[in-house]
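In the block that follows, a single chain appears as structure tokens, in the form predicted on its own.
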Amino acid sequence: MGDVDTLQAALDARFGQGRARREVPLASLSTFRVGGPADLFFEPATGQELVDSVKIARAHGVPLHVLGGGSNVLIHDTGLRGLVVRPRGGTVTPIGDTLVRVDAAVTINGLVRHTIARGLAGLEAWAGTPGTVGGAVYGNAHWQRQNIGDLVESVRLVSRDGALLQVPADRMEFAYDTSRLKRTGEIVVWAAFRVTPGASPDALRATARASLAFRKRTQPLDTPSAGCIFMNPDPVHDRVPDGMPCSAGALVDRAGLKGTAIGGAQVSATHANFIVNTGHATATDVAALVDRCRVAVADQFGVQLHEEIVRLGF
């Protein structure tokens, strides 16, 4: 491992001092509100200080994190080591009359409410998803039956070793709650989003408004969580039992393990695909009633859940 010292040296000479600062507390920049900090972390403001800062902790050999908006992510305990990267800012860019290009840190909410306010359809179902445009993309968000790659047209990539690409959908390898970017580790700086011009703001509105209250009735977006634990199984190659849903929130509740806590983690009473924080949760706590939660469904249906969440520092 590299030295933090001087990779903060380097950071400092190529953005200025307090850019790049030790020991942040990340459980406030999670969605989980656990984890503890970053050795070093530091928020680029626009894609070429997000290319740079990669080129420079590859440079000094450092393990390089990125965090986004914070969902869909535990982080461990004891806080991550190395350089911590979270974007910040970014635009809006409209392409012709067809394409909108969105800079990786800029949320799905706000992605959404642009498009609405020019009669933009195609993202406004995406109303009330969590994150930003670089998380989405990295683990190709799904809303109901549509993945967020579905809307993709390309996606401009900065690699590990600081180089850049620019990657046509096709290319993404999306999958279900996946893309090329967890094989290759390479990082979002924007992505281009197909749009259809024309279309009422009203009526998009209304859309987005039936969107977030189908999340209000069906999720608990009022406790800390990570938003959904495990991927769904695949209906042909898990084997659920016949007469069982193929959604990993069926599969825990069934098991018996809604309402079920360890410490101040507790799968949700709402949908037992969230574990929810209850006010003074940890990240192992998080992590065991996962395991629970796995084990249980593997030990009464045979269905080997696997997880959304990505976990970091673990």
Ligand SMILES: Cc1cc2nc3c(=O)[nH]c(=O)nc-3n(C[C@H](O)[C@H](O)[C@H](O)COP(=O)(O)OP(=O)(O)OC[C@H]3O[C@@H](n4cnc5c(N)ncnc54)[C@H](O)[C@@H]3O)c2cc1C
The other form holds:
Amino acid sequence: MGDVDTLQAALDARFGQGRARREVPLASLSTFRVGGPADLFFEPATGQELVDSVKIARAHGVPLHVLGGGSNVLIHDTGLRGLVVRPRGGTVTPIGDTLVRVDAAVTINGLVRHTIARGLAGLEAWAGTPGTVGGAVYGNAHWQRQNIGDLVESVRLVSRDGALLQVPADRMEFAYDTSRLKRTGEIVVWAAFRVTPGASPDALRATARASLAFRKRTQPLDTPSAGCIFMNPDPVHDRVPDGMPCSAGALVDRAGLKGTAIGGAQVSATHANFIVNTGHATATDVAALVDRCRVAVADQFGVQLHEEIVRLGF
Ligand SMILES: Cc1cc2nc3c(=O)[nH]c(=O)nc-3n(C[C@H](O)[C@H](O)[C@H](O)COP(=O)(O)OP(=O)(O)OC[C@H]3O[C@@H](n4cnc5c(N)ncnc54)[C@H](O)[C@@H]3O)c2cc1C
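Moving on from the form predicted on its own, kindly provide the form predicted together with the named molecule as a structure.
Whole complex next, starting from this chain.
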């Protein structure tokens, strides 16, 4: 593994002293509020800074991790070795009437607010989805049987060796909870979303409010979590027995695990596919509880649950 000191010197030379920082705690940058520090941490403010930081990390042979809003990750208690890049800022730019180009660091909520205010329909139901465009494209975020990839026209990516490429949606390998980025490690610089102009902002706002209200009713939003822990099983591929729900939360619930706790991690009483941090959880507590849920569902129902959250540093 390359040397973090020489990497820092190279980042300082390119971006100026103080931009890349050592031993930065990551727990507060993850919605779970768990995890240790990054050896080295850098927040690119532009696409070019993102590309250059990827190239510099590559040239120094140092591991590179990408963090968006931290709303779907479980970061190890010992933190992350090498460089963590967390794109920040960014803008939403119209391209003609029916596309918006959105930088990776823009939050989904920011994007929703932007399109609603301009009467651009398509993204309003995604109101309340935590995280950034980069993270949403990576995991093809879903909401009520829709995948965000269905709204994507193309994505600008940087490969792990620093090459830029533009990929149309049909080559993004979007499927339930996944995209080609899980295979390639490519990083989102921006994504272009299709929108329909001419909608009434009030009507779009009403849809957004309905999504927010539904989330408030069904999710434990007042306690730190990373959203759903497991993907919903596929009835055929995952051999869900007849009469069993194809819902990971319902299976965890039927296994009797609602409310079960390990250390400060607890299976939410509101939504059994959420694990919440009741105050002093560690990543080790969360990981142990995830494993307990997985084993219980496999033992009782023969269904193998797969994780939706991304473990970093494990
Ligand atoms: C209360 C709550 C409710 C949620 N509801 C939903 C929901 O309805 N639907 C849903 O799908 N998810 C939901 N989630 C999970 C989460 O919001 C989404 O997965 C979100 O898209 C993650 O984005 P992020 O920016 O936070 O990604 P992070 O958590 O920061 O990262 C997730 C993964 O994406 C990668 N990544 C981040 N940025 C980039 C980038 N620029 N390029 C390449 N890879 C990148 C990271 O390396 C990591 O592997 C919920 C989470 C919470 C806490």
